[in-house]
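What follows is a single chain, given as structure tokens, in the form predicted on its own.
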Amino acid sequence: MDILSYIKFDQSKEFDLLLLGRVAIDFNPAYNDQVKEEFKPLKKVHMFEKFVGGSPANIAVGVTKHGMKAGFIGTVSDDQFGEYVIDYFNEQGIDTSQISKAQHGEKLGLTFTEMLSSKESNILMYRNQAADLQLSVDDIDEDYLKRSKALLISGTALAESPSREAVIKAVMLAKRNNVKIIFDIDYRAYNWKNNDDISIYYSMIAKESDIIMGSREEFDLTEKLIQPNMSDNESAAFWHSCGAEIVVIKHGMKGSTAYTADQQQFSIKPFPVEARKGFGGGDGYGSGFLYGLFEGWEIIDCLEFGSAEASMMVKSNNCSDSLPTTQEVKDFITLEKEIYGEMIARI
């Protein structure tokens, strides 16, 4: 079956994808031609490199590198870091007309990453009064939303008001204007006060979504007040019954599965690489998978492309600058198959 029969985007619209949610600044132990901070505890690191971070921000960069037209809806700090984000997005070709600046001194979140080994990495987050959570209903413009084929909601944006209400307004207006809703659950524990809040707001958006992407843990959190401890098949069936067309459930190194509304499922494993860090892969995965969807590929090809891009990103020292071009992902897949065999990633 042609993938376009799974989900249809309104091809007349100017933007492929608008992304709403978190943007942060990542400080990663330096690893470049001049300085190499090898694996070590954070307290022993002297040199850091600065990058734009935050899942929806990274996906915005990733899909733009694949030639998609993206815009970002969010709030940044009214300072040089906020300017840095806007300048970086503009350089990448991401529309920044709907990025507002926080009015009361709120700052962008700062993320310091610890890389202990290829299998162990941690994050130290400074995120008090985060600027991105100051997005308000006044920042959501219906005329802007209706210009896009799809809207991606990052679940982190639901953690606090006023951002929470801004998300709900954006989803309501998107639905009214035939804009597909993509929900990247994007759970970050440091934002939430209790699990009931998580389930209430995640499930509210998931029930309105056409595509839902998340880990098994993220689906468990979403489903806590609906039906705890569902299996992957039960989760997929439930969200399909609510109107979702594609449900993607990820299990880390064990791989991931996409469930389509006609009760098919397609599974993929990660491509084998020597990792530099244990995060950033999900943003590459989202970028590659969504690019394939917008190109009208078969689901399994979308998954393979996303899985390849995820593996490329865990090899990298950052989550934004190193996001690959379409040709780089294709070359990576070709090389991996030459080494490991034709069907290494497909289950």
Ligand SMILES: Nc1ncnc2c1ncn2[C@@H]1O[C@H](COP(=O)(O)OP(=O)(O)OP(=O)(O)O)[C@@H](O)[C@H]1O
Second form
Amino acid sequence: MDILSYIKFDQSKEFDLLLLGRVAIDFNPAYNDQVKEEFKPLKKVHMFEKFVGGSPANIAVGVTKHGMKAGFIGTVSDDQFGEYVIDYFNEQGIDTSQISKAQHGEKLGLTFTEMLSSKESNILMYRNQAADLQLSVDDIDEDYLKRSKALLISGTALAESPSREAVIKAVMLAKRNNVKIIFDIDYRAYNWKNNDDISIYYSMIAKESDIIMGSREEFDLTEKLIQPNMSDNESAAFWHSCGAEIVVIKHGMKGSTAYTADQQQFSIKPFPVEARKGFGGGDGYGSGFLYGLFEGWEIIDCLEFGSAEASMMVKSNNCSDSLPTTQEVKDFITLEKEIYGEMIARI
Ligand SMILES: Nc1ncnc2c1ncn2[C@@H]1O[C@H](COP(=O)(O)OP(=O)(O)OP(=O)(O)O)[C@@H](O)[C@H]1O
Ligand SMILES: O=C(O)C[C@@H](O)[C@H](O)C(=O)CO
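Show the form predicted in complex with the ligand, please, the one above being the form predicted on its own.
Below is the whole assembly, all chains and molecules, this chain first.
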């Protein structure tokens, strides 16, 4: 079945996707032609490379590399790092007209990453009074929102006020302007005060969403106050009953499944790679999957493309700069299929 029968984007709109939420600065152990910090504990690392990071920021870069027209709604620090983010987005072709600067000295989060082995990596976040959580209702402009086919909300933006209210306002305005809502649950423990808050705000946005993407753990957190311990099938049925057209549930290396409102389900596995780190896979997955969806591909092809892009990202040393072009993902899939066989990722 053609995906356009699931999601009907308003093709007359100028932007494909607006992304709202977390943006930070990643400091990754250097791994380039000059310096190679091999797998080691963070305390032993001397040289770092700086990148723009944060899941929705990365996905904005990822979909733009596929030729989609994206804009970012967020708040950055009023300093050199804030300028770095805006310059980087501008260079990538992402619209920055709706990025505000924090007014009271709040700083962008700094993410120091630790690569311990191909199976273990961690992040160390410096994120007190984070600038991105200063996004407020005054930063949400209906005339801007209505110009987009879809709005992606990253769940981290719900962790604190005033960003929380800004998200809720954006979702309310999106709904009345036929802007599809994509909820990337994107749970990060920092900034959340307790699990009831997580369930209250995640479920509030999930109930309004057309597409929901998250790991099993993220769905469990979302569903805590609705019905704990749901199976994947039960979760999908519940969110479909609230109006979601596509529910994607990820199980890391075990694979992921997209459930469509017409009761179909499609599953995919990761493409085998030697990973440099665990994080960033979700952003590659989101970029590739959404690109396919906007192109009107069959769901299984969207999943394969997203899974390939995820594998490429965990293999890489960073989360934004290494996001691949469409041709690079296609070449990666061709190569992996030559090595491992045509059905390597398909379940
Ligand atoms: N070691 C790996 N090798 C290949 N692919 C991987 C590996 N780890 C993760 N992936 C891919 O990345 C996808 C997303 O990873 P995960 O399920 O951890 O989601 P996530 O928590 O949203 O990620 P992120 O930390 O980027 O937000 C997986 O569904 C899988 O396709
Ligand atoms: O915040 C993180 O989880 C790690 C970041 O380094 C990265 O940019 C990211 O946001 C991955 O989703």
